[in-house]
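First, one chain by itself: the form predicted on its own, in C-alpha cells.
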Amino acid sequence: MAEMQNIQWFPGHMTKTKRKIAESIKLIDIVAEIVDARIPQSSRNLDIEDIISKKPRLIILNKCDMADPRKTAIWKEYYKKNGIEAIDVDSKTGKGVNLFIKAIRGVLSDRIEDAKAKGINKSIRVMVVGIPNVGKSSFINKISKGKRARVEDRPGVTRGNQWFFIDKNFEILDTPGVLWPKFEDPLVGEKLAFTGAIKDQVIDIQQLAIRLLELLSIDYKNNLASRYKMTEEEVDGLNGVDLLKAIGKKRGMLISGGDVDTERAAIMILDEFRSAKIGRITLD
C-alpha cells in the first residue's frame, strides 16, 4: 500500500479561536456541530468536548447526499447510544434543514419544560460549530434565510458575534473563528484531503488520489468499477497506482508514447470522488 506524505497544518489562530468560544460558551444554552458526514469522526475537532463542557449538543451530519446511507444510519445509532442526538441533512439543497430546530427543542425538552412551569418563554440560543469545508457557513445561511441579528447591544451579548434570528425566541450564534482537528493521525489527514478540506496545493496530487483508490477498492470496489467500466476482479487485482493508470487508460488519458497522464487522471478522480460521480462514499 502506498505512504501518504504526512499532512501538517499549523493554524495560526486556533488558541485564540478557542478562548472566543469558551468565552461564548455561557451565552449559550446547546451546541450544534457540524460534520461532514463522508467523515464524521475526521471532521471532527476532539477539543471542542473540552470546551463545550456539559453544555447539551446536537451532531449534524451534513452533505449526507454525498455519504453512504448505511453508515450515516450506523453514525446516528453510534451517537445516540452515548447519548447525543443527531440528524442527517444537505445544507445545498435543503434536505434535513427543518429538522434542526425541532431537534434543538427536543434535546432541551426538559429545560424548555421547566421554564414554562415557571411562566417563562425561553428564549433558545445555539452555538454552531464545525471545521473548515463541514459546510457550516451554507448550513447558517440556508437555515437563517440570510437573518442575521442586530443584537450587539442587548445584555449579555458580546460585541461582534455572529447572531442570527431563526425563529421566535430562537437564535444562532456562529463560532467565532475556525476550528481545525490536530493531525495526529496521519489518516484523519488523508481523509479531510480527499474531500478537499486540505488545499490541493500543499499536498501531492497523485499520492493522493492512490490512496483514496485503495481505501475504495477495499470497501467500494463495486463503485470504482460501474464508474470505470470495470469488473470488480479488475479492480481487486490492481494496486493503486495501477488503479490509477488503468482508469486514466479507459478515459482516454494518454499522452506522447501511450503512457497515461496520470496527473490528469488523479485530478479528474478527486474532483468525481468530491462531486459524488463515483457514488455515495463514508471513508469513516
Ligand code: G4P
Contents of the next structure:
Amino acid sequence: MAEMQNIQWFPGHMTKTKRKIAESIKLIDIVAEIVDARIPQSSRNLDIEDIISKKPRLIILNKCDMADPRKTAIWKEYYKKNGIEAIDVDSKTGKGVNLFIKAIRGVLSDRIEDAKAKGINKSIRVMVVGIPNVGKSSFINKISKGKRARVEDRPGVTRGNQWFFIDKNFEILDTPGVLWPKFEDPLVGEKLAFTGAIKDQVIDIQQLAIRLLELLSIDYKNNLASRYKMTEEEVDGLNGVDLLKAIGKKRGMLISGGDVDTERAAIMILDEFRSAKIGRITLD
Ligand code: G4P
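Form predicted in complex with the named molecule, following the form predicted on its own:
Up next: the whole complex, starting with the chain shown before.
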C-alpha cells in the first residue's frame, strides 16, 4: 500500500457550534443525523455525541443512490441492532424522503401517544445534524418541498432563522453552525476526501487517487475492471501507482515523451468515483 501523508485538516472552531447545539438540544425532541451512505461511519461527527446522545435519534443514510445497496442494508441492520432506526434516501431525486416524517413519528410513538392521552397537541421538533457535503441542504429542501417556511415568519415565534416548518406540527432545526468533520484516523480523512467532503485543495490529488484505487482494487475489483476495460487479473497484478498509470494510458492521457499524465488521470478517477460512474460503492 502506498504511504499517504496524513491529510492536514484544519477545521474551523467547533466550540461555537458545539455550544449552539448544546443550547438547542433542550428545544428539540429528536436528532436526525444525516450521513453519507458511501461512508456512513466516517461521515459522522462523534465529537457532538455526548450532547446529542441524550435525545432519540434517526439516522438518514443519504446519497444511497451512489452507495452499495448490499452494504446499506447491512448498515441499517447494524443500527437496528443497536436500537437506532435508519432510513436510506436520495435527496437529489427525493427518493425515500417521504419516509422521514413516518420514521420520526415511529421513533417518538410512545411520547406522541402519551401527549395525546393528556390532550396535548405539541409540535414535533427535529434537529438535523450533518457534516458539510452529506447533502443536508438538499435533504431539507426536499422535505420542505422547497418552501422552507421559516418558523420566525409566523407571528409570535422568534426562535431564529434556522427553524423550518415542514408540516403542521412538525418543525426542523438545521444544524446551528458548521459541523466540521473530526477524525484522528487517517483512513477516515482519506474517505472524507474521496467523497469530496474535504476539499481537494488541501490534498495531494495523485496520492489520493492512488489510495482510492488501492481500496477499490480490494473490494470493488470488478467495478474497476469493467469501468476501465481491464481484466480482474490485470487489476490484481498492479499496485495503486501502476493502476493510476494504466488507467491514464487507457484513456489516452499522455504527455510529451509518452508518459502518462497522472495528475489528469487522478482528477478523472476521483471525479468518476464521486459521480458513481465506477459504480455504487460503500467504503465503510
Ligand atoms: P450539505 O448541505 O450537506 O453541504 O450538502 P448539499 O445539499 O449542498 O449537497 C452536496 C452535494 O451532494 C451536491 O452536489 C448535491 O447535489 C449532492 N447530493 C445531495 N444529496 C444527494 C443524494 O442523495 N444523491 C446524490 N447523488 N447527490 C446528492 P454538488 O455537486 O455540490 O452540486 P449539484 O450537483 O447539485 O450541482
